[in-house]
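Only one chain is given next, in structure tokens, and it is the form predicted alone.
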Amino acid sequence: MAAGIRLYVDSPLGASTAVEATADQAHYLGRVMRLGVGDPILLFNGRDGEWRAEITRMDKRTAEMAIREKTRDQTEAAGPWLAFAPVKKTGTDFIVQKATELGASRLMPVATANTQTGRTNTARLRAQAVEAAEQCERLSVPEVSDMTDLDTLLADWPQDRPLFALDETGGGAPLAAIAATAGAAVGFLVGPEGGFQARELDRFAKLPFITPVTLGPRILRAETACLAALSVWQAVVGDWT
């Protein structure tokens, strides 16, 4: 039996309703996982909780699933936002996957002065987030924003959401100490492989909603810094507690 297989769907979920799988989902269920009519599956949409369903129709391109019962209510709390400078394709995919597992509620690619990647494929990154949410048993999928520039990010940032900028020069306060006084509605800003430029750090110091923080004496790769920041938050004020 394959009751542990989960799929994210856009359709409303409720008792005694049916859900049509996408072509990609039907291929995954039938060709990859070798499932067929009568096999169980778990469905979630980020709004209605998680539901156990049963495959009632399957062919090469389509599948239909009948919802049987609710397995979990929609109780997942919102997590922090992560604004990050994209790196190479594989590294960016890794950031999205692991940030989803670590509870980020919004992922925001941002171009800084030293960012080497000029664009991102939002649809592909969202697919990575969906797959990670399916596998880690989240009840929601983080929002994935289109790539923006640093000026726009800071201009649009909500003033009531503290933003912790990871300062690789060591000029900030230890993140664990700062996080202990913060709640769930926070954000992290992680720079590119070359770090933030001095003028960017100077600008951060003038904005009341930004707090420069440090993750210690070692210079971390951008991917590592993203995951370390989220891990510290989870350990101090998140659902790991």
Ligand code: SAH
Second form
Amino acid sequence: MAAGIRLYVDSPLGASTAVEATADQAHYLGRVMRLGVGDPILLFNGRDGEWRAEITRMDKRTAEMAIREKTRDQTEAAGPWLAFAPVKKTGTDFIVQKATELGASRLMPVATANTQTGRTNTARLRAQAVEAAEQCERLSVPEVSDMTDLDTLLADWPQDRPLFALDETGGGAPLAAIAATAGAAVGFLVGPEGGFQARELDRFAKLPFITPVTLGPRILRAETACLAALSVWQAVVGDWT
Ligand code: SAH
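Could you give the coordinates for the form predicted together with this ligand, as opposed to the form predicted alone above?
Okay, now the whole complex, with that chain kicking things off.
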């Protein structure tokens, strides 16, 4: 059903406004999805809800859509933030895609002592987040930050947002129990393949806004830990309830 095609656009959305697609979007609509003038499409921009639009002009590198009617209000609750040490490329792509599907509202790559990978490609990760948001019918796209380092992340972290540090050494509290006591605005911090160093864990234990949490007795891959923490959160206090 062509109306199932959803595109994230950066322009304001309102009744009878026209929206210009980017060249990539025009290519996707025309060449990949074989759509043409008159075909319906759903648009969202993270602010104005979701609108049904119609393609009014299409050629190889441009497409224009006319907004017809609103299909959904912008009612989405902002989800948790996820700070994570980037892992090998496909692993980071996986984290971005799954965290988007699981409702994260902000993705923050952070270099910890044992992080092996170089800088992340923010533009590429943002494109992954957009694609995942379009597919899973979100009304917003998580913000993806440039990679930072642990010192900066902790220095800039808002003190009123509890940060759950995923501690693979078993030193943390069970996440489901902790989640039930926290408010809506939280964050998770997940380490790299090499895990957190003892001095990092000691530092977390001393910071008032950080709570070490455990995801059980098995050592999970970072990708699994990100996905599991967000899933527990959504199931206990988030929008899966
Ligand atoms: N190489 C390390 C494991 C790192 S796993 C070791 O062998 O000990 C990567 C990250 O996933 C960890 O830093 C932690 O943040 C998270 N993680 C993995 N298993 C976890 C668990 N059981 N509880 C909490 N966090 C976990």
